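First comes one chain, alone, set out as structure tokens in the form predicted on its own.
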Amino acid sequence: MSKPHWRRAHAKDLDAIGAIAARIHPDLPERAEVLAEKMRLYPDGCRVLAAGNEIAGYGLAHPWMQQQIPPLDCFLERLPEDVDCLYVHDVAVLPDHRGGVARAYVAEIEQLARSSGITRLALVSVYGTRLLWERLGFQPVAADAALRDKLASYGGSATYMLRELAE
């Protein structure tokens, strides 16, 4: 069997998506055009984990503004022009396939936002995975009055996190 390997997503990948989503993330749902929109805005940064026949994970990247936190389950509509930052909006992987995927993802999305001019990562860290992030890189960010509010309907552990991108 080939070793799992991250791809780009197509729209055939999206149920797929969705199926991991909802296992993932139970507390955290969003609806398949809410994630099929984020792959039209910006293909480049949605990939799917391929492993043999099987989609194994997903991650779902944009362009978006430090500080700013895209709602769940709501349509961005559109990118925004004065971007600083490429928003890594999820990434989840079945438990079967995990060890050191993530790290992989979030190589290949470093070298888009490098590719794109934009110099740092952000994200928002759920389920009590901060130190994941935090061994890739990422720090988290004291949040404000309005940050704290966005981060809410993450979730408890919510953490907002960034990753300066070295030059």
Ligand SMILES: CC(C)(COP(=O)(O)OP(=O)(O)OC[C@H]1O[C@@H](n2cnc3c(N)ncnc32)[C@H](O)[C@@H]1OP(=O)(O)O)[C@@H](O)C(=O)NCCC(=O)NCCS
The other form holds:
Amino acid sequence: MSKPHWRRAHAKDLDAIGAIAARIHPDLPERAEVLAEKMRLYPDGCRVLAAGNEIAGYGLAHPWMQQQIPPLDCFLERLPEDVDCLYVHDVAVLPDHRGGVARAYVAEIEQLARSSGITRLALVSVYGTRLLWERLGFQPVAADAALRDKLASYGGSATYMLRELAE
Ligand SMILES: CC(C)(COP(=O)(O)OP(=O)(O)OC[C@H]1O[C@@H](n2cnc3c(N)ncnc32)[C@H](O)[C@@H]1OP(=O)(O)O)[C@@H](O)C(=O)NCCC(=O)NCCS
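Complement to the form predicted on its own: the form predicted together with the named molecule:
Okay, now the whole complex, with that chain kicking things off.
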């Protein structure tokens, strides 16, 4: 079987994305329509990990504003006009296919940000993945009270992180 690779997600991948999300994030459920909206608003940021004929993971990102996080399971409605970061909403990969794939996804998203004139990446680290994201160049950022409130819906260990893209 050829090596798993990230490719652009299509509408027909939504069922597979939803199934992986339900398996990997049982405590952070999101409606299929909420995931589908991201694909509609910003298809460039939505990728799936293709492993042969199987979908083994997904990564969803969209332009956003730093120090702001969209609440889980809510529609974005539209992308803001004043964007200053590419926000990685989620990366989730089935256990058998992990190893180097988050790094590969972030490299693609970094390239996308640069080509769109966006100079930083943002995300919320959950499940104690902070060290993993630090390995990929993200730094934890002190959250103000408003951001702390929003982070609460992501669970106790949720940490807001940014990565500045060097020129
Ligand atoms: C997060 C996830 C996609 C990472 O996939 P992966 O293929 O294992 O990640 P990578 O191997 O590309 O890891 C990136 C780097 O972090 C390192 N790393 C991996 N796990 C780590 C850990 N627990 N602690 C510290 N570093 C870690 C890797 O060694 C790699 O560094 P290197 O390239 O310098 O060796 C996968 O673990 C997953 O789906 N987890 C469940 C969902 C989840 O937590 N998503 C994140 C939500 S914020």
